[in-house]
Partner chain sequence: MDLKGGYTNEMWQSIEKVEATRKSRVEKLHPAMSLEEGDALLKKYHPDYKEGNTRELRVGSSKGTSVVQEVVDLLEAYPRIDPDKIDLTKTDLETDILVIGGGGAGASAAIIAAESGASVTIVTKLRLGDANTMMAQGGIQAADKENDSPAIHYLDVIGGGHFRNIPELVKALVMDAPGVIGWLEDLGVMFDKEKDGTMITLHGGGTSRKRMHSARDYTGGEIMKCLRDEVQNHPDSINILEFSPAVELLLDEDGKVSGAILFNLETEEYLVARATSVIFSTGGFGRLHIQGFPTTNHYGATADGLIMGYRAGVKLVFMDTVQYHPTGAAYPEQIVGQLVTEKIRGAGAEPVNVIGEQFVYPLEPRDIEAASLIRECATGKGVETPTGMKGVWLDTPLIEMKAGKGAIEKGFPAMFRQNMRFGINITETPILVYPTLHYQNGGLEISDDCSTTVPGLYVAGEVSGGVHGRNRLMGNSLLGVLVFGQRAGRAATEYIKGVTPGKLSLKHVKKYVKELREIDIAEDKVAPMVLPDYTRKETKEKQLTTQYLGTLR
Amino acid sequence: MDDNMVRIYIMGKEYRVPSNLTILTAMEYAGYQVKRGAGCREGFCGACATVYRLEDDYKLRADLACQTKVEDGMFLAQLPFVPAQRARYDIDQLSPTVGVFQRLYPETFKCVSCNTCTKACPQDINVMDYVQAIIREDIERAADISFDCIMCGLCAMRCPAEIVQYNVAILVRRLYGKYLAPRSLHTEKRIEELNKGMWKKEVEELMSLSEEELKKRYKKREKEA
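Requested chain, on its own and in the form predicted on its own:
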């Protein structure tokens, strides 16, 4: 076999693909038209969750197809999405307490601290740590740890307690942002000024500019030290 080519198996069928490709581009090289399970395409949006095993290795691995290079003997399957329940709620009717999670996501409290969710996370987020922080009602810490979540769903897919960690995490960040985060007084002042029409003339001027003129204006702007 050519040293620049590797064997991979997509949905059980063998293909030969260049060794420098990501899983996502290798699938397209093999002839698959990826319509679902691809978003930013080699950025970091979380749409291209994939699971795979390597030859002679028992371990089931999970990652993003746009970030992971193919390896010889890789058996893989891409997941267009990870099905999961999402609680319905009105954030204005909630409070930043552990009781909210006990009511909306009771499975959170079945966490067995196996840390499988953390091992599955392509962002290297300590998923189990923010779940445990929620259980201790440390909303601020849970929001901070889960901040970089891209909602790929791999944590929930691997969880033996069937917790939907990423939906739990977005709720904890919403609660923190609405009720606990320090208020930005200068932002509130600017919003008040806008509501009073204080910057109406300037906004209308910007809205009238072409894209090229806006780019020039942006490049010439004064930058804070």
The other form holds:
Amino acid sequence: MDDNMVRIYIMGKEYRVPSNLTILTAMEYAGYQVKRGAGCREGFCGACATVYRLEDDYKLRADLACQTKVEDGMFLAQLPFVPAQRARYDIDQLSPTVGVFQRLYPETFKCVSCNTCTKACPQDINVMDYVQAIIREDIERAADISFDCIMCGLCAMRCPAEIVQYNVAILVRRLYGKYLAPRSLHTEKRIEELNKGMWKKEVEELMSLSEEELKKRYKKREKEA
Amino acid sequence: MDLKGGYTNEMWQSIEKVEATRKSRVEKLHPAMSLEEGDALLKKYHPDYKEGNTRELRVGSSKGTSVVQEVVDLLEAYPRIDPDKIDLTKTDLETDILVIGGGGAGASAAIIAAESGASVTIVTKLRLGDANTMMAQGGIQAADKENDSPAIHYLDVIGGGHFRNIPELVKALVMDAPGVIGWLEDLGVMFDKEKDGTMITLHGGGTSRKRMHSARDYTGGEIMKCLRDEVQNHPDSINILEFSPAVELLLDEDGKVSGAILFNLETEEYLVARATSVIFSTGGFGRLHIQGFPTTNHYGATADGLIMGYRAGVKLVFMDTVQYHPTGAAYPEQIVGQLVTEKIRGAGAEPVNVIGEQFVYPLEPRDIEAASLIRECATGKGVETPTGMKGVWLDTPLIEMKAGKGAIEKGFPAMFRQNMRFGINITETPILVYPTLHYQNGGLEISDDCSTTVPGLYVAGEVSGGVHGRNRLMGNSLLGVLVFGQRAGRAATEYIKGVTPGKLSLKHVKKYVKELREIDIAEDKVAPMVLPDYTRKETKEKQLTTQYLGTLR
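With the form predicted on its own done, generate the form predicted in complex with the partner chain in the same format.
Once more the chain from above appears, this time first in line as the rest of the complex follows.
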């Protein structure tokens, strides 16, 4: 076989594809037009969660199709959808406490610390650590650890305790951002000024200038060091 | 291929030259260009000025204007459905406000409209949140600090746009910005802050104040995930319909909006949605690969809203200009064209050429920065990759020399992770970059409340044009989708009071088809595109089904 080609098995069917492709581009090379299973194609949206196994290896692996190179003997299938439960809430009525999670996501407390979620995470997030942080009511730490979560759902699909880690994590981050992170006072102040009608005159004055005048002002700007 | 730290031996020869000059570059930046120098550079090297970039549009309300070739190809194309075949007397879905597109603009519009009591349906081509908003890394601008003001922001925006921006839209952008940041804080967005809550802000290309607010290098993702969560928390007032892109706008006999035709991507059915008002938040055109460029854009960025709106009579503005992000990945091959955030230059990285020389101020407005990179590669000072692509170095190790150890992993977890997947440690070695197709500067013409010449149609975000003139600055699109998404949501909620659309009609589409036939457009050209086609020629030659035959679809 050509050195530059590898065999991959898309849902069990063999295709020969160039070895430099990602799983996503390899599927397209093989002739698939992906409808589900592709979003941003840059590793930010979590649409292309893929599970795969290598030949003669029992281990079930998981990664993002858009960021993972194909390997010879890869058996793969994409997750078109993650049927995970999601709580509904009014964020204004919650508090940043463990009680919120006991009420909205009680299964979180069934975590058996097996670490399967962490191993499944394509972002290498310590998923189990943030689940444990929530149980200890360390909202700040849970929000910090889970920050890079792209909500692909692989953790939840692998969890033996059937925890929906990624949905729990967006709630923990929102609670931290809203209730525990220090408020930006300068933003608040500027909004108050704008509500009082300040700054309108300055902007409208610029709107009334000729292009030549505007250019002069633009050139004269002082740049913050 | 033998790789060391992710790079070939040939590339290492150049990296060593970059390392040799690094220390001398820590304190000293390449000077910035004057307006005149910038203009001259653009004319020579920016892809917008390349012969054959645009052609004259021959149909519709902006007939005779210059529009980018790939967009004209879609504007001069037939609808996906035969307007005479679809039964418009039966509706599959009814709603007060139909939001088309589930990125930052659509989600903001839906939340605002639902909070004002309207019934909203948000339809998306892929999943809710599969949008360029999710991928925005570097930041969002807002003049909310003591040394800054909306007027200073205004001047930066309009200078960056070459003084062509529509002033009322710029005013809306800069005046609403601080309010948007406050709204996001309320929703729980985790901005980068000092211990006392002060926003940690950086420069972007062309800014005169440090007003780039960020959430590590997942800024858009963090915002989009919060907005999506909030949309999902309103099941009583917001109906979400995924994998159902709109393919045509519906008007009534008086020319008012009356809904849209949706396409179920899985069952391939066309559905009739009746709505009193429609909001387009369909995003831009990155997946049209203008001039063959790779793109930073998400899979569904195929300009569908632009096509539908134009067929309904809305004019186009600035459709002859395109934004190429200065720094797309040029290596490794698997991520070519993907975004390398501008925040990385805001934090101290700079472009250098094959022999380790500075050649441009790192934070010029994007078009000028991009043209400088293209010039360097066109004049033999680029670095060649194993696939023959050219790029220049973005010297990332400078960041930690300026800001201290750990600054990269803390501020750029996404960039660090993406490169580590390919063995490149960006704290130690630079990354290779080249401009990549990033943003649709122009779009559908709107007023500052997002209204259009079609009553009931509101347009927000990248699908609209005029806010950014001929060139957008970093952090103003993430801001723009939120500012104008909110405005569209508010305006549509006002509009629906007391309006009842009449009989659903595709008369405008029939009229448009007639114009196409008059200039002999080939019948097999169809738009909107919905999804790009990356099928190989060899596969296509074997896909011989030409129409539905027998029982197999």
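So that the term is clear: the rigid core is the largest set of C-alpha atoms that superpose within 1.5 Å between two forms. Here the structure is a predicted model, which means the values were calculated and not measured. Positions refer to the first chain, counted from 1.
- For the motion between these two forms, the hinge, where fit shifts from one rigid part to the other, lands on Lys196 out of Lys196, Pro106, Arg136, Ser113.
- Comparing forms between these two forms, one finds the smaller rigid domain rotated against the larger by 39 degrees.
- In the core-aligned comparison between these two forms, the Cα atom of Lys200 sits 3.4 Å away from its counterpart.
- The rigid core superposition between these two forms gives a CA shift for Glu212 of 16.7 Å.
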